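Single chain ahead, by itself, as structure tokens, in the form predicted on its own.
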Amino acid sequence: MELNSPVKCLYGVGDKLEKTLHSAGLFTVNDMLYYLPRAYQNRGDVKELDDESCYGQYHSYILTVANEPSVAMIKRGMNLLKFRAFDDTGKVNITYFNQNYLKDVFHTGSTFRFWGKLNKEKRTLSLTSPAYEPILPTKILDPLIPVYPLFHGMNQKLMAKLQGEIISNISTLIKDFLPEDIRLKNQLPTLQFALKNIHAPISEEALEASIKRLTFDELFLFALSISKMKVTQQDSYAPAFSYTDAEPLLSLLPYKPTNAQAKAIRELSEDLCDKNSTGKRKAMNRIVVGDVGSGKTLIAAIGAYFACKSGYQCALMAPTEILAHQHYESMKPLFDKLGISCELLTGSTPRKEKNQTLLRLKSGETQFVIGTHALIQGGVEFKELALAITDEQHRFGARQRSSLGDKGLFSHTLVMSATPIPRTLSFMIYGDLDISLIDEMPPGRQRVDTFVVDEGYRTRLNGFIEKQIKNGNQVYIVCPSVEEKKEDADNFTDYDPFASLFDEGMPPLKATVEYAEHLKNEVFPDYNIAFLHGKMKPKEKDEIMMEFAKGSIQVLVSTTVIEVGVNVPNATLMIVENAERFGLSQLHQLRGRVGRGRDKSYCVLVSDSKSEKSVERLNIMKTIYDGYSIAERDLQMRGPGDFFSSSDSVRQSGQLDLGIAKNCTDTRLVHSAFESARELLASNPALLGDELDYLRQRVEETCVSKSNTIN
């Protein structure tokens, strides 16, 4: 066995559970070991019949069989079994459902250690369909039992029975590419011992140690990958702009730009502009990220405006047909000022519009071109493309962004994003990219009001709906999935070191479809009311959303697919249902939705979370308003995954494939992870030495995979 061998050398793996395994994405024995747990059962810490605090929930039971098993047939096709065990404290009925073989298994007298949820009715107490093992004089039981994610076609049974053959030839499968010297600085583990232990912990502190030595491997690999792009980047060159007066466009505007945005125009003056020469210079690679309402559309502008009075053409791709239209409406009439042609080029254009468009863009008629996804489809043609901007960069894959550059021959990119990230996680995030920091409001930019309220209450939050639209305004109402469905039934952890995600007494989850039905139905039946998600079609979403900004919907019960920078002034009222289950950030980007037009805006959250750390975050809601702050609090309670996942987009896609590293709290381990990187990059930029071969095969991997990455 070796890592590169495909998943049909493991015992009892056949064409048909071959071809399983393939469906999740694991091919290889590697694959597989790199497939982690999600959570951990922990059976170690056994509990006693008597002990009333763990009725309903999962827990450890050491039991003695105290009667042979009895079976019945309960209608056609269902058997029962059933028996009686005890402990030292009292007794239990144990059933099963259509497994009469453990008839064979369970002898009075014989004793097992059981895990499932014991139950109390009356004065009876019950465990239904419990994990068992028995208890040998020769066998120790693991203390902690991992719970892999599932997929169709597997069974934890079947893939703990996979990972172990796997980890009993883990001696000869792994050797280590970590320098010994940063391993034993940073008190790390080995790989073997850190991916035994992932797999089959020995103990808590053991598990604690794997979980800190992969983490940082994942942040280690990806810090020196992401080096190695940018060092590959410098050599690509783009025209170098000869206009660099930004005054002419900004003496337009009804107000003088932020300090913040004064220096990221400086900032994009440098890397794309040089009065002396018309030839080439180093291409740009620029990230603007600010805040909402921050003003970063005017560093697009501006960026724009030095393409387009040097000559050349520039496009600005954005995730929606309606934050298209809206950066259109906004920026062609500053343009036609300037004496700068500008126009709108999206999936709705109509056929005729569109060629007349192609023609212009392939002549250079059309200087600036604002659109969606259809400025990559094949037929688009630029004269000489000098500038890509991309807006909302988290809505499109690596491959998507490059394709617009790639219109032009040399082309220099900007892109944008109203994600404020932690300082310190900047460089994992854009560490490709140099960073433009908008960091400073623009004054006059009101406050959002910020309550958190529970299921107490609706009927008045139900009646604040109902004046802000009669006062003539729009309400968003944000709902974490988007049909109702049964909780995941495997979601049972004593012990989970993942647990900033699997947050102990969540309420149930309220269903956009559902919800949306609901308050249309029998709350607000005199309203237009909408619902929108991620899985509807991209036309129909632009549909709902342009008929909410235009004002014909007043309350808009959505998915997080509205936190994208579509401009509603008239929407005076953000409402999130089942805020315990949103970030930090997340959180602050919804409330960013509101609070962009005269009137006066609110946001509530809506929680029934009895969880101490949900209460906690949500509370922070009400008293920070900078992004950035948040972002920080965001890192330090749940670890950089929500910088890069949200409910109904993939964010990750061409910047980081976070697997256990995104639930990190330990803002330690990630800059000791990237310092480690630094250093070692300083004292041997290329990697060399044979001791280094297998660190440079893994980095190698890492670009690749991550240059491939695509929504």
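Think of the rigid core as the biggest set of C-alphas that the two forms share within 1.5 Å after superposition. Numbering follows the first chain given and starts at 1. These numbers come from a predicted model, not from an experiment. Compared with the form predicted together with ligand ADP:
Once the cores line up, the CA of A262 ends up less than 2 angstroms apart between the two forms.
Taking 2 Å as the criterion, Q156 counts as shifted between the two forms: its C-alpha moves by at least this amount when the rigid core is aligned. In the core-superposed comparison between the two forms, F524 has its Cα shifted by less than 2 Å.
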Contents of the next structure:
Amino acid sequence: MELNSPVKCLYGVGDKLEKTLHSAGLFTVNDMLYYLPRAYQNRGDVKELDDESCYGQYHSYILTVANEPSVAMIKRGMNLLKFRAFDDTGKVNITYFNQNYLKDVFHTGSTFRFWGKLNKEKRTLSLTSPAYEPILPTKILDPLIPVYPLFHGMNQKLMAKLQGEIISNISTLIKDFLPEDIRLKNQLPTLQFALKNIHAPISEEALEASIKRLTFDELFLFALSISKMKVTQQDSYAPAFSYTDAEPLLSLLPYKPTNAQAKAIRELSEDLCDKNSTGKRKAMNRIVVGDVGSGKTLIAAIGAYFACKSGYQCALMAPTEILAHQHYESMKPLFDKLGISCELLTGSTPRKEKNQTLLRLKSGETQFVIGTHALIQGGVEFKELALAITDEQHRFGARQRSSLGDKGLFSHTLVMSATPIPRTLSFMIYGDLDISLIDEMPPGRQRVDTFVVDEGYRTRLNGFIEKQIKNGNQVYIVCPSVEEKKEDADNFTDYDPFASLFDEGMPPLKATVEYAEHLKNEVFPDYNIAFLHGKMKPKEKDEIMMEFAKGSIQVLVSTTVIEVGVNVPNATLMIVENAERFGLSQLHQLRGRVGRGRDKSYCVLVSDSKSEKSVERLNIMKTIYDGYSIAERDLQMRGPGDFFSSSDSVRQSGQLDLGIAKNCTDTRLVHSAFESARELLASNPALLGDELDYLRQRVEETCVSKSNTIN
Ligand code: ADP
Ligand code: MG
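Now that you have shown the form predicted on its own, what about the form predicted together with ligand ADP?
So here's everything in the complex, that chain up top.
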């Protein structure tokens, strides 16, 4: 058996099981090894039958069978096997449905470790279909039993058996790729130890150390592979700009740029301009990151101005029609005054008009074009595009973004993102992009007062909605887009080292469409209520957003697709249903949709979650209003996973599907994995040397799997 041996080499894997494993993406022994449990049952912590604090929860009991099982038919096709068992403190009735064969397993006097939920009714204790393991003098039972995520055709026992075979070969399978000094410095166990103990932990301590090691590996390899890509992407060139004086544009604005904006403008002109120009310079690859409302659009406008004044063209791509319109309407008057021709091009531009715009872009007559993804469709040609800007870039796929750049063979790129990223993660997320951070809000911003309420406030909340509408304002209601997942039967974990996000006592989910219907029919029949969700066609979504922006819709019920970046100053109330389901950063983004006009605005987070952790998390929103502090808290409380999955920016450099590191709330570990990568690269950028052969190979593999996901 080797790491890349096919799963078929495992005992008992025939054609059928092979297919099952393939369906879950498990092709090799290595795939299996990294198919990790999602939780563990702490069966080593054995309880006694008289311990009332355990009733109703899953626990272990060591029990001796008191009588031979009896089998009774309860109805057609269903029988019940029943016996009694005891420990020193009491007796319990044990039952199994339709498992006649257990007659041959349980015999009077034999002892088992049972795992199940003890119920007490009147004075009788019962266990229904508990898991069981015989107590034998020859075998010590494992204290922690892994619970794997299952898929069609797979069960826990089978998975554990397959993993068991691999684990028994672990000493010949695994070579450690982590340099010894890094491993020791970070107090990590060997890879062999970690992989063995993640599947078959000998103790809680061993399991924790193993999780730490595998988490470290994931982040460390990711950091290394990102910098590798950075090295390979360096050499592209774009025209040097001759003109970088922002003053004429700035003087047209009713406000002064904030210090942070001014700094971003300076960084931009340093990137773009070459005083001793030979015509070309290194292409700019910059991201402007700033909280919602921090004024990123100004930076885009200035970039466009520099490009056009230098004799080149600029394109600004927005993720939605409405955003493109909004940009066009705010920028067109400015550029008119500056003598720069500016046009709009979107999917709904009439063909005739569109054709003329296309001609003017090709001839260079139009200098600045604002649009949607229509800009990157066939037929769009530029005379000399030198700056490609994408707004709210996390909403575009990497492919769309790069093809805007491709429209000008050699163009600078500028992207804007409103997703605050914790400092520790910024290098990993932005990878090869230079960052301009707008960490300051324009003066005079009103604070969006935030409340956390439960269902008990529903009536008052509806009254509050009505009040906003009567004032002539508008309301957003966001519902979670996720369907409630059916938890599988194994989900009875009392020891969950992965800090499960979804704590117990999760209230049922509000679904967008039904809720909108309910509001429309039963609560606010006199108002115009619309809904919006991801499964609608882009055109339908745009139409609804336009209607909302115009004010003809009073309440918009939506999933989180509600357009990031959209500016509807008349909206004064944001309600988030099932708020416990959202990351804090996401809530902050949503809150940023209101408070954009003169009227006092509010954000109400509705949650019926009884979990203390959820409540504590949500309460943070009442006191913290800065996106970066919120992002840091999110990282501490939910781990880095949210940042990688919610922001497409990662896909700029490839996609990282964080596995075990996803919910790692040990910020120090995240940080040190990343620092270790940085230090190693500083001393040995190409990872040369025989002792790094295996590490180099792993980084290589990480890069390959990532570039696959880009396309
Ligand atoms: P975002 O960073 O979310 O894209 P915008 O660029 O849309 O933010 O700016 C939000 C609002 O703030 C706009 O109405 C814009 O005119 C205004 N604004 C931008 N910069 C300043 C500033 N320095 N002073 C005052 N208002 C500003
Ligand atoms: Mg914006």
